[in-house]
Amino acid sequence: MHSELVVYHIPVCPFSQRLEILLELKGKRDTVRFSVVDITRPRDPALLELSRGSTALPIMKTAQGVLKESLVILRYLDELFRETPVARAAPYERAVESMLIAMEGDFTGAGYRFVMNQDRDRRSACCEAMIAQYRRLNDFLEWQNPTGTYLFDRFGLAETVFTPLFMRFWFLDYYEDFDVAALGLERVARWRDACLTHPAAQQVSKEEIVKLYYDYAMGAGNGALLPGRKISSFTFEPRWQGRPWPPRAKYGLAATDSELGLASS
């Protein structure tokens, strides 16, 4: 193991995913060291004058320095440890790569507002903007590789970006009822389908997502507490394979410490 290579970061957090994705399709998972950092808790100062006063995670230290952003990391493992490419080496390849992966933040943001909306009035709309998101993916997987499974020939560096999220959005599929098998977009569901699948990016489960962002589903985000509760469903204790599943009801009443397998009363 590299000593001078530590990421630190949450549990289940999809951006430090994509790093053990990534090192895992290289071969490399053992060469860096990753410190867990529990987000219901305040910081430690030395991890806050590491990032800087930032608390987004993950960072990485290096021998020379603090790295931040996920995809920067990603950039600089790739090319840490080239004997195994992730990224695309053809100028135009990488570009088109790259022009794919630009999509993932207003992915993401469709997929995290449409899970911590607390308005019913307002699922529709979320609903229909996460629909949309969908289909520009759809539709570029058209354009760039209409029969393919994934973007290119093999599951790369687009791939290991997205992948994570599609996890995440698990909860989507729990809380909200939301199908993507049922949006009819064959192109982007079997590129989905087979990156969940793909044997380097098997770190979570569905069980783990929803239980760990059942407060996400009520509006609490980052380890924040909802009113009435003294646990977050982040807590590393209780773990999270002996609680029960959540309920999936998210615009009522909210459950429990109890409820949810955090606290004996």
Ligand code: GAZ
Given for the second form:
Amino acid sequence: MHSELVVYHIPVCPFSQRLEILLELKGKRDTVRFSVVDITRPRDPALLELSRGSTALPIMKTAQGVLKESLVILRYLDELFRETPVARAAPYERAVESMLIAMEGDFTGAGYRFVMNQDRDRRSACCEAMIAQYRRLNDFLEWQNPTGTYLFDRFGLAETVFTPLFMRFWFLDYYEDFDVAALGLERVARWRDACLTHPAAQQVSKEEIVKLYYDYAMGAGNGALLPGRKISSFTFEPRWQGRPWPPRAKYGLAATDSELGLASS
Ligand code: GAZ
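Given the form predicted alone, corresponding form predicted together with this ligand:
Complete assembly follows, chain above in first position.
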């Protein structure tokens, strides 16, 4: 019936992990084929044609046409397999959930700006901006569900949206010594901990994130190559499991391909 569903994705991308989590929660992981795109290589023209020229992933091919934007695809899949809803059902609760989800863009931006910042003098401003985002989430959860763990009674759509970002932001812990637990924002800390350990959200590990996102920490996003480097830290070969942990000093000297365990021989 739904045999036509194909997601084109970058395996470690937070936006595609959202789809994997949602499907896992619904017990529908097998209904969608995930086709891997190597971001360090030129894009396949056939894929560019599917997306009408845009390069951002994930996109999903359905029998009716192509869908873009992870939040749109999440709602579509949740409605397509409606027996096990992940989003709230009641109109008011859906609206509350949507208010929290509407904060994901600023949260994402603050985290990526912080990790990619190369200017030591801007470090504390980036850090303050990140703290402001966690404070905003903390306030929202205090407002809507002060004594709970999740936004509502279980891991739902808002958790599906934010968990991949909490996981990517392990790179701030490693490269910027940014410790969410030390902020004293108990409500968001409780939410984040429950999100990070939820069984449906274990598609990536901290070690994988830290190793693959080394180039982001040195200022190069989306598989771009840094000066003097031949291989992106996002490469599939050599596998991240066999590489050493990268140096944590992001404002220091940049590591070479060989120091990162990327040189093939
Ligand atoms: N809004 C889209 C969605 O699906 O939710 C975002 C999709 C997206 O950005 N995909 C990225 C992509 O495919 C991979 S993940 N890039 C390849 C290309 O050719 O466009 C996000 C940032 C950022 C840096 C990195 C990322 C990220 O800011 O994780 O801010 C949103 C990209 C500096």
